[in-house]
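Just one chain follows, in the form predicted on its own, and it is written as structure tokens.
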Amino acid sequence: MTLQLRVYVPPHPLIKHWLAVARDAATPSVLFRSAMTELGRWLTYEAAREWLPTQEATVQTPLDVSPATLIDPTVPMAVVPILRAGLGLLEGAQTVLPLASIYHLGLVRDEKTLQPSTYLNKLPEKFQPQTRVLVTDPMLATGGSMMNAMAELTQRGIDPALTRIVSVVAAPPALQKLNDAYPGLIVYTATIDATVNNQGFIIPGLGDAGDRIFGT
């Protein structure tokens, strides 16, 4: 069976609400940050479904013994926010994955060529086998930054099938590139917009997520 990129747009009313808040140009930076935190939380909650490793156990209730399913603490987990905008989703993601290690990856996009370059890389030389990785980046526009991030992760031993991407707005150019290169990958996003303009911004999108998060 041929693998294909899977993209989920969860129909959760809280995701829709906070997406609307984030899209609104009148939303001040402090509220925009709150929207990113909430979107990070609820999208990570959805991404964790059937992805978190579990183990079967038994627990003693006040009345009897009961079977139980617990998160397996022996399987390593990591969250990789793509700086700087990916930091906006990190706080919410951490509320769902509190034991995950955090590895920062800083990428900047050339405004003329739209090609990314790395200015910070805190990834380990090698990840442990079976490590689950969640990558956060609000905007999947041209796909350059995420392709760069995935290349860094896979050369360090990460399996794309065990990786989840959390974004707020995705666009076809990025999704097509990811599908071509990493067909086993799964993306969770609040919405998919149809257009990317010549400056590399998603239309209608929500503007420059990094600038709006940090008020710059």
Ligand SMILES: O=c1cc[nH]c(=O)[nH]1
Given for the second form:
Amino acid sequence: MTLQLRVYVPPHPLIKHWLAVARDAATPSVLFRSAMTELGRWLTYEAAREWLPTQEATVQTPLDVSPATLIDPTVPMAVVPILRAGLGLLEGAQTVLPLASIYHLGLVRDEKTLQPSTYLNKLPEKFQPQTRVLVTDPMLATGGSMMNAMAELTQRGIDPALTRIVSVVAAPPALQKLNDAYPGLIVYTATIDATVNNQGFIIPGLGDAGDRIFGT
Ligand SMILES: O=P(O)(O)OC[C@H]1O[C@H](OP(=O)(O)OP(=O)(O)O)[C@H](O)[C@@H]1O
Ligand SMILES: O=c1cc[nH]c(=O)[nH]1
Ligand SMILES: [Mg+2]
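Now that you have shown the form predicted on its own, what about the form predicted in complex with this ligand?
Below, the chain from earlier opens the complete complex, with every other chain and molecule after it.
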């Protein structure tokens, strides 16, 4: 069996609604931030399915003993927001994963070459091998930034099969690169858009996510 990148676009009305709000050029920053928070929340909820480690137990109810399934607290969980725009998804992701450790990674693309460079890296030197990692970045355009993030994670011991990417708008060039390099990886996104233009913007997309979140 050859592994392939799996890309899930959950058919959920809340995800569709907040994507439409985020796409609208007339949406002001304050509402755009709410849209990102909600998308972070619901896409993380979807991504947590079959990813959060659980353990079986029994609990004493007021009336009897019942079998129970609990989140396994011994498996480390990490969220890696790709600054700046990935911060927009973080608050919603944290409501679903309140105990996850947050490791910030600051990347910015050169406007001309579209090559990303790192200006902040709070990743630990080594992750424990079983660590579940959720990477947040609303835009997967040329894929340069996410490929950079995945290289930083895997060289620190992260297993791509235990990693989930949460994005909002994913474009074919990014998905192709991730598929070629990390075939076991799973992406959750609100939409897959048609193309990336010569300036590196996703079409139709939602514009510059970082600028719209922070009003710059
Ligand atoms: O797939 P790529 O072609 O690498 O593009 C995607 C990246 O571009 C944007 O970041 P940007 O460099 O604009 O930084 P920002 O988040 O601070 O605005 C976006 O938030 C992604 O990180
Ligand atoms: O369309 C795009 C592409 C990359 N980054 C953005 O913020 N928007
Ligand atoms: Mg930007």
